[in-house]
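There is one chain below, alone, in C-alpha cells, taken in the form predicted alone.
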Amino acid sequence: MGDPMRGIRQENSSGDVHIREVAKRFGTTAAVNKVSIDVQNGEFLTFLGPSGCGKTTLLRMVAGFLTPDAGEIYFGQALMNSVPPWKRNVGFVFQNYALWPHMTAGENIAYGLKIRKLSRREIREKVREVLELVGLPDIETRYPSQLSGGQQQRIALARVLVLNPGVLLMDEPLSNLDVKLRGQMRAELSRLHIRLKTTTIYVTHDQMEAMTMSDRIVVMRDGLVQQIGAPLEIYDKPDNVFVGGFIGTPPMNFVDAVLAKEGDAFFVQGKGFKLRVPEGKFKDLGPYLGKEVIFGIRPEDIIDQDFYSGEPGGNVITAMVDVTEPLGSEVLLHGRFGEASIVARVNPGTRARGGEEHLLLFNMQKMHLFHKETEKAIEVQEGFTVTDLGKVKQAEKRGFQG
C-alpha cells in the first residue's frame, strides 16, 4: 500500500513550543504558578504529578482552551496567549476518546477533514493512510460501539493525526485503559512517535507512562515545577524529597539521620544504625555535620546480604522482617531497623521470613541526602562514579550495577 506515513509526513509542521512565567488561578487556588518551559521541536514531553497539581490545566493553556492569567506561550516566535484553539494547529486526544458514536471510525476521522473541505478523493485516501499508520486498516466501518477500548483510543489519535497538527497533546489518554492495553498502547504510541517525530506534549499522573515514552518529564506539584529532566536523570538525581519518592514503585525509602565523622569518613546515623558515606559523592557535607538530614536509598539499592559475595563490608544492619511480597522475579521486603521503615527489593531466592531478622546490606554508592527543612538534594560531587561494591548475584536480574 505504499507509505502510510507519505501524507502526513509531508504536512507536518512541527516545532519549539516556550511557556513563559505562565500561572493560573481558579479562585483562591493558584492552580498554575509561574511556569516555565521550553519544548523542543519533535520532543516527546510528559507533564507528570498527582491529582491537582496543575498538569492539565497547563495543558489545556497551550491548546487555547483556558487564557491564562499571567505569563506568555509561544509557538516558535508566535504568541498564542489570544490566539482561539483552531487556529493554533495543534491536535488534542481527550482521555474519554470523544469519538461520535453515530459516525463508523472512518466518519470520525474524516470529520476534520471535511471542516477543511479537502476532496472526497483526498479524504479517502486520508483516511486510509492514517488507519494504516495506526494499525487499524480494517476497521473503517465499524462504529465506536463496535470497537475495543484500544481501538477507540487509536481512532481518536488517528483523528487528530490526520490533521497533521504542529503539536500533538494528550491528556492521560491510556487511563480509561486495562493494564495489559496500557503497555501496548504506550509501546504504539512511542513508534508513532519516532516514526512521525511530532512534537508532543503528554499529561499523566502515572510514572510507568512517563518513564517508558518521555524524552524529558516535567514533574509537577501544587502548580510548581519541581524538576525537568530525561527519565534517569530524574530517577537518579532528584532535586527533592518529593521527585524522589514520587518517581520509582515502590518509592524511595527517606529515614531521618544525622550527618556525623570520624577522622575523614563522614557517616549517616539514627537509632539503630550508622552507615558510611562513600567518600567524595558530595561536594561539601561540612555544613551538614552534626544535623538532621534525610537520608534517601531506592529499594532495589537495598541488598539481601545473603546474595553478596564481595568483601565485608560495614554497611550492613540487621532489620527486623514485617512482611515479604513474593512477586515472581522479586521478593519485596517490608521490615524495620531502629525506628525507621523500609522496603528493599530482593532476590526471589530470598530466606527472608516475616516476625524474623535478616542481615540487609546498603549500597551507599546509591545513596541520596536531603535538607532536613528544605527537603532539597545536597549536591553530589560532579563526575562521581560508583566504585565496584562487589559481585552481587541478583545483579543482573535486577539491574544493580555497584
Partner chain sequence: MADSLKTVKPTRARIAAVIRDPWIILSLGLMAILLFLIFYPQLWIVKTSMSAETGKSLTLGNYGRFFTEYRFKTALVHSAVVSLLSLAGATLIAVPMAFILARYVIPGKQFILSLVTMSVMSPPFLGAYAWVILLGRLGILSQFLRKIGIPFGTIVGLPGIVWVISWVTYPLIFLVTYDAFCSLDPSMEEAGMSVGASRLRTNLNITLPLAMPGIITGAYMAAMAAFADFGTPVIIGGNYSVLPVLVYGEFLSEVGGSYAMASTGSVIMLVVSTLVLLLQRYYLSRREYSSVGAVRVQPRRLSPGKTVLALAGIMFVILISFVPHITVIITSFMKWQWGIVKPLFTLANYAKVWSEASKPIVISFFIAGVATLLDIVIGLFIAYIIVKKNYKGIAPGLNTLVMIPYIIPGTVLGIGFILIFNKPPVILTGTWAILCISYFVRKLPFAVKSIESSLYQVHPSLEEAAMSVGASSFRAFRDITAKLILQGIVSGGTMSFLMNITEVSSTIILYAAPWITMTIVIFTNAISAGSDFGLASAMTVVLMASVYIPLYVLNRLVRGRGGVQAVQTT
The other form holds:
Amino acid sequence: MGDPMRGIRQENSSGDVHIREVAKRFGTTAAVNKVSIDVQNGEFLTFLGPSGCGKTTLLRMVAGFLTPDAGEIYFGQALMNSVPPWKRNVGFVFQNYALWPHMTAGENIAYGLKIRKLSRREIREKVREVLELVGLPDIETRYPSQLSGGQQQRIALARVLVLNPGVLLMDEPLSNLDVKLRGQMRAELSRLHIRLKTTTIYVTHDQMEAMTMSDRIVVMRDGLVQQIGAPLEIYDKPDNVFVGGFIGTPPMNFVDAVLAKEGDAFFVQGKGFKLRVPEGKFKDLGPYLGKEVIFGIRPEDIIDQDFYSGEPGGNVITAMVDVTEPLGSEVLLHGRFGEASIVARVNPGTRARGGEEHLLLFNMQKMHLFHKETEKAIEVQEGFTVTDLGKVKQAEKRGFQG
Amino acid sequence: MADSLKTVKPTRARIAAVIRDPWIILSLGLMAILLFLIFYPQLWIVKTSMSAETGKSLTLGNYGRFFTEYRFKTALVHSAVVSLLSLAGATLIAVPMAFILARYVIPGKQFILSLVTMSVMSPPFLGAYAWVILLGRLGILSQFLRKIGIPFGTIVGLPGIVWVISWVTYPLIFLVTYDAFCSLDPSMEEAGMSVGASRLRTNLNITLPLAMPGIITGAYMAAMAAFADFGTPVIIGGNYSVLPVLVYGEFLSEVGGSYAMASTGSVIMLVVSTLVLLLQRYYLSRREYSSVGAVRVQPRRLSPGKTVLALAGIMFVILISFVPHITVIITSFMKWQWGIVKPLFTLANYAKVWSEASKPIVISFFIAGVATLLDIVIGLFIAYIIVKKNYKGIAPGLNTLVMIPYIIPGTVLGIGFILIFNKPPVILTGTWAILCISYFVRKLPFAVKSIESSLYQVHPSLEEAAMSVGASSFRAFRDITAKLILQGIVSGGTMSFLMNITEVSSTIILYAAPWITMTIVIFTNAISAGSDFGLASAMTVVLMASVYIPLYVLNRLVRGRGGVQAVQTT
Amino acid sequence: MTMKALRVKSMVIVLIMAALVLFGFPVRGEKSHEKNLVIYTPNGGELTGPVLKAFKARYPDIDVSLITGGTAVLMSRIRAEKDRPLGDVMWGGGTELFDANDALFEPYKSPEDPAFAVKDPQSRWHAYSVLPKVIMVNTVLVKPSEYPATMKDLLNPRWGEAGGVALSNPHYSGTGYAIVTALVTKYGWDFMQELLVNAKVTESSDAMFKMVREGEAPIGFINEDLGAKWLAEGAPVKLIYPKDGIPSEVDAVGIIKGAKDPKAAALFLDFVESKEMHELMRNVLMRRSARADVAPPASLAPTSELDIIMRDARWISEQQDKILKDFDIRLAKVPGILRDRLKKK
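Taking the form predicted alone as the starting point, write out the structure of the form predicted together with the partner chain.
Up next: the whole complex, starting with the chain shown before.
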C-alpha cells in the first residue's frame, strides 16, 4: 500500500545512468557535443566546468527537460530519450530551489505524493519523516517566503527525497547560499548520500564542492568531456592544460619551454631558466626533444629557496617578484622570470618583497608536461613515485618572522 | 563540426512526437483561428483597396487617387499633425510629472497614482464634448476669458483635437515613464554626480536617456491612440478632417462613398502604424540598456515650499484631466431638448436611460464580458505557448500574429470584419458575435502581453520541479503556473473588460440593432445635432460607473493580497 | 490514465473554442416569426415611439423590431444584406438615396400614393416629408443688420473672415449633396468655387448644424425642421429663407426587396403614410409633410411661399461621380486662391 510509485509508471529501477554520444545544440552553438558518460549505481558524480560548458544542459537532458538532438540516455537498460520527465523517477534540485510560492513547505513536499495518490495519512507520515531527515521538523506550515535560504534548500531536497527517486539530479544547488552555509550544506549532502546511497549527478562550477563531495568528477568544457576521474586523480594527473588550469587555486602555472637534452638528462629550457626533468617521470620524451612544450607546475610545488634545507643543486631560478600576498598561513608570490609569469605558494616567513629578486626552487618531481599544439598531457611513467623533496628549515622560518 | 551533429531522427518518430504533444495541436489550432480573424480581414482590405470600380482586375488606381485628391491628402497630413502635436503635448505633461512623482516625496502619492490610472479609462467622446462646452467659441470659459480681457477665440479645430487627445493619452506615457524612473539603478546617477555633474545635469544626461526606452514605449502607444482616434475629431474637430473620420465617412457615406476608397485609406493607416511600430522597435533594439536595478530609487525630500509647488502642479494636471468627467456629470442632470441645454436641474435623463436604454447596458456587459473571457482563455494559451514552448516557427508566428491588432486602428478592423463576415461561409454581420469577436481580437494583444509578463515572472524551474516529482506538463501548468499567474490574469482581464466596454471605433462600424451598446447610445446621441445629449451624458455617467467601480474593486483586491508572495524571481 | 484523460480534455477544449469562435454563436434572424417586422430608420425615439405605439394598437399581432442608425449606415447595411435581407422597411432617407439604390427596394402601390405631390415613377419609394435647407445665422456672432437675404450674399468675403459658412461635404452628407447640387443648378460651378472660398467644409451634416449653433461658424445651412426646433427652444439662431431659392430634399419610405414579411411591411407603409400619422409627424418633428393634404407646422411659412430650387433628378443620380469630382477640384483650389488674395493685400 505504501508504494510511493503507485500511479506512476516507473521506468527505472536500477540507479545506473548511461549517456551515449549525446549531443544538443542551441541555434548554431553545440551546447553538448557527443558526450558519453556511465554513472554507476549509488555513485556521487559531479559535472564540473565553467559556465557555458554544457554541464547543466546535459543534466537537464538526463532529467528529461530537454531532448537530445542525437545519442541516447539509458537508465539501467531502459532508453529514456522519449520518456517525459514525469515518468523518469528522477529528483531534480534546482539552483533557485524552485519551491512553489503558493504552497507551504509541507504542501511542496506532499505534492509529488498527492500525484501518486497516496492516502492523506501516508502523506502526512512521509512528510514528517523526510522533514526530520533534512533536519527541519517544525516548519511544515510555513510558506517559502518565510524561510531562510538554507531552509528553502533543504525543503527542495526533501521534496524530491520523499519520492525516493532512482537518480538524484542537482543543478548548482548551493550557489545561492552564503559561504558559511554552503560549507554546512556540503557536509550535509555528503552525509545524506552516504546514508541513502542514491545515485547522484551534481552540477557545479565550484571545484571545492566537486573535490569534497564527489566519488568521481567529469570536467567539461565547450560541450566536451575533458576528463573523468576521482577528485585526486584529476588534481594530480590532469589530462590537459584546461583541466590543470581549471582545478586548483591559484591555478597551475604554465610556461612555454623547449625540451632539451644534456647527456642522459632532459631539461625544460626557456629564456632565463633551465630546469631538469626528473628521471623516469615520463614514459617517452624522445619524440619531443627540441620541440616546444608547455611546462606546468602548481604554485605549491614552487618553494622559497630560503626555506629549503635539502641538497643544494639545480632547479632554482631567480625570479623578479612583482607582488606578495600574505594570506596568513601562506604567501602568494607573483613573480616573473624570462617571459614567464608565475605564482608560488610559499612559506609565510618569506623575505621576498615586491620589486626585488628572489630565489625559487621548483619541485620538478611534481612537474607536468603538455603537448604544445594539442595541449594534451605527455604521458607519465606508470608507477613513478614522487620522492620527498627534503626538509624545510623550521628554525629559520621562526627567525624570519622576527 | 556543425554537420556532424545533424540529427538523424526518423521522421515517423518525429510525427509521433508531434501528435503526442497536445500543445502542438493547440498551437496549430490557435494559429489557424488567429490567421482567419486577424490576417485574413486585412488581406481582404488590401484586395478591396485594389479593386476597380468596374471589372475584376486589380489596380493601384485607388492609391493614385488617394495621393492626388485633395481631401485624402489633407486628411493624411492632418492625421500626422494631430499625432505629432498630441504626442508632444502628452509627453510634456507626462514626463515631468512622472519624474517628480518617482523621485520626490509627494504626499498622497498612491492616491495620485490611482487617479491617473483612472483617467486612462476615460469614457469616449466625453473629453471632446466637455471642452466644446467650456472652450468653444460660445463656451462658458471662453466667454469668461473674453470678459476679463483675454481675446480667446475657440478651441474647436486642430487645437481642440490636440488638447483633448493630449489629456486622454498622457496617462499612457506617464505610467510607463513612472515605472522607468522608479526602477533605474540609483548607482548610475550616483556615478554621474561623483564625476562632478550637477543634479540637473545628471538628470538630463543620465536619468532621462536611461528612461528613454520607457518613454518611447509610452509615446508609441499615445501616438497610435491619437492617430486612430475617431471620437475626438468628430466632436471637436470642426472642419479639420483626419483619416479615421474620413475612412469612416467613405465607408458609410450617404452619397458617394466607396468600399474601395475606404479600404485604401485603411491600408494607408495600417502602413503608417506599422512603420511607426518598426521605428519604435528599431529605436528600442538599439538601446536595450536593461539598467533596471534591484535597488529602487529612494525618493528625496523637497523643501515644504517646493512640495506645495509640485503638489499644486500635479493637482492642476489631475484637475484638468477630470474636467470632462465633472462636466458630463453636471450636464447629465440638466434638461436637454433637441440638443439645446436648459438651465434646469432634472433627473429625466436618468429616467430615460432606465426606461429606454437599459438594454444597452446589459448588452455592453454581456458582449464585453464574453469577449474578455475569450481574451483570457485564448490569451492564456497563446502566452503560455509563446513563453514556454520553443516550437520552431509556431511560437514566434503566434507572437507576431497576436500583436497585429495592436497596430490595426479600430475603424480598419471593423471594415475588415464587415468585408469578410458579410458573406458565406460565415455570416456574422448584424449579430452580437461580430462585435464580440472584434473586441476579442482588438484586446487580445493586451491580454496576451499581460499574461505573458506574469508568466515570465514564474521561473520555468517551478514547473520543471513539478514535472520532476511526477506531474505531467498539463498538470504542472494547472497546479503551478496557472495558480501563480491568477492575479495577473484577473488584472489583465479587468483591464481588457474595461477597454472592451468603452470601445468605440470598431463598434460604430460593426454594431447593429438590437445589439446596441452603451457607447453607441452615447455616440448616436452625442453626435447628432438634434438628439438628446442629456441621454448621452447620463449614459456616460453610467458607463463611468461601470468602469471605475470594477477598477476600484480590483485595486483593493490586488493590494489586499500581499500575503503570499505570488511570484518568485531569481 | 490521467495523462490520456488530460490530453483528451485539452483536445475537447480546443474544439469547443474553435467551434465557439466560428460557428457556435447564434446568428440573429435565423428563427423567423410569422408576423415579425423589422424596420430600419434614421428617425429618433420622439417620432418612432408614438408611431409604433399607434401601430401596435392597430395591429397587435405584429412584432416590430426597430433598427436605428444613420441613413448611410442603414443603406449600406441593406446593400450588404441584399442576398439575405434582414430588414423589411426603410423608413426615412432622401429620395436620391433611394434612387441611387433602386435595386434594393420593392415596387409597391400604396393606397395612400394619390395624396402625394412627389412620386417615384417606379413606386419603389414613397415620399414622407419635405426638408428645405435654409440659411441659419448665429445671433450672438451676427448682427441683424448683417443678415444675408440671398444665397448670393453668402459670397461676401466678410463671412470667410468671420469664421466661414458651414457646409457639409457632399461626399459624406446627403444634406450637403442636396445643397451643392441645388446651388450649382441655380448659379453654376463658379458660384460654388466662390462659396467654397468662404466655406468651412465639415464631414457630416450634424457637424455643419452644430457649428452654427455653437458659434464655431457664424453662418451655415440647416434643415428647416431642426432649425425651427432650436428656435423654439431658444437657441441663439435665426433662420433665413433666401429669396433667390431654397435647396430641398424629400425623404421617403420603401419596402426592402426580399423582405421576409412583405405583407406586414406593406401594412406598416400604408400606416405610416396615412394622414393621421403625417399630422403626428408634423407635430412632433415640426417637419413639413409630403402629403398635399397636411398643412405645414404653424410656425413655418406655407410651402407654397418657398422658392424651392428644382433639380434634375437624373443629373443628380446619374452624374453623381462627376459632380463630386467637380466639387473636389474646386475645394482643392481654395488654399491657392486664399494665398493669392493674401498676396494682393
